Amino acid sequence: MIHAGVVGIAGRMGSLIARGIVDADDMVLAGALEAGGHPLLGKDAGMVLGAGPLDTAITSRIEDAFCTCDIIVDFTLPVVTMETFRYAAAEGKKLIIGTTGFSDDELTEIRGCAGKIAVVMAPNMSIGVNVMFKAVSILAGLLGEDYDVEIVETHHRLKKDAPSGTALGLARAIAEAKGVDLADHARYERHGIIGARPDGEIGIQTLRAGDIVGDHTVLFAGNNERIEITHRAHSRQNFARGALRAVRWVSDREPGLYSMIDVLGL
């Protein structure tokens, strides 16, 4: 059995992932972490999830929450996930990271320490989105510089980071396929008299509205034709299913930094 723990178990993603672990035949919810002062602290995680008693109390102490866990899942905020990462690296716990919005320094720290533990980190754990990563990489390589590239992402009004981690992941996949540095070619907004579109620019545009779970479109526009690939997430369940797939996959992996592309064998 895989003994897994969840950071932010009362959150939208945390609760879905935790319930998926409880319902799985090959997993045990062995740890549940929430922020200090949260009203659910001390409660049985199973009762909170509507799954009956599990004898796993929700705690704000990371050492208490995950001492018996093999794998920790964190879909929270960078400041929280970095603390989880440092604990996991020190204690030899495997880690699934679905958090987005990391700084360059934080990403460097994760990459530098991932050789100590097995980490799966992905901006989006949807199986469909990760197939999309692969598809846009292939298209960018085949279409070349004759096609302009624009990425449009739309999320709910409460999302804190922009552009989304998924949009940035798509942009990085395209830049890598083109053999260019994204930092030199990304364009995140346009306003006023901007002149003609520079060759090789990768546009990344952000929309925020309502309760939209997540829409991503990549547009390849050439003369007289265009190709559009769109992924729409209808619920967060698809992210949770991907996370559980990552938990199973990483359970017998050696230390290293992996992505959902590795998990899916793409």
Ligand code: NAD
Second form
Amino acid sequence: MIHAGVVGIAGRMGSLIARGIVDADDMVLAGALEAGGHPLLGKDAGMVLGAGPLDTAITSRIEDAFCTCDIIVDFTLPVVTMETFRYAAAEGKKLIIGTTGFSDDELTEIRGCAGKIAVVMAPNMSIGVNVMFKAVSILAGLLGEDYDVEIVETHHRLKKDAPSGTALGLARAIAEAKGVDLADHARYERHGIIGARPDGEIGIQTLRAGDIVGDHTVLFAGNNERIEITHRAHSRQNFARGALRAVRWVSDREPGLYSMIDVLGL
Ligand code: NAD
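Since we've got the form predicted on its own here, give me the form predicted in complex with the named molecule too.
Whole complex next, starting from this chain.
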């Protein structure tokens, strides 16, 4: 039996993942963390999830929440996830990170300590998006410099970070396939008299509207033709399913930093 815990159990993603853990035959929800002052603190996680009593109280103390957990799942905020990461590294717990919006320093810290524990980190846990990562890197390599690349992402109005971690992941995959540094080629906004499009630019544009779960389009445009690849998430369930798959996969992994590409064997 896998003993898993969830950070941000009241969140949009945290609650779905926690319910998935409760419903799984091979997992136990052994820990539930929420922010200090949250109205659900002290309540039974199973009751909050509508799954009946579990005897797992929601707490804001990380050491109480996860002392009996082997694996922790965190879809919250970078500042919160860094605390979870440091706790997991100190206590030898495995970790699934779905949070997006990390700074370069935070990413370096996660990469540097991953030798101690097994971590799966992915800005998008859906199977379709991870296949899309693979597809766009093949296309970028095949199409080469004659095709301009633009990425457009659309999310709900409450999303805190921009561009999405998925759009950045797509941009990184394309830059790697082209053999260039994304920092030197990314273009995040255009406004005013911008002049002709520089060669090799990778455009990354953000839209925020309504309750859209998450759309990503990569456009490769040449002369007289273009290819567009679009992924649309219809609900958050596909991210939660991917997270549960990552939990099972990481349960017998050696320390290291892994992605959904590893989990899915792509
Ligand atoms: P949300 O705001 O609904 O949930 C975040 C939860 O974290 C809230 O319940 C909040 O109270 C809790 N929280 C805040 N501070 C905390 C603390 N100190 N300790 C414990 N809990 C704390 O957000 P969401 O829509 O669920 O998204 C969360 C993150 O997951 C975002 O970064 C988002 O981009 C990312 N995300 C990733 C994927 C993926 O597939 N990797 C999919 C969807 C969303």
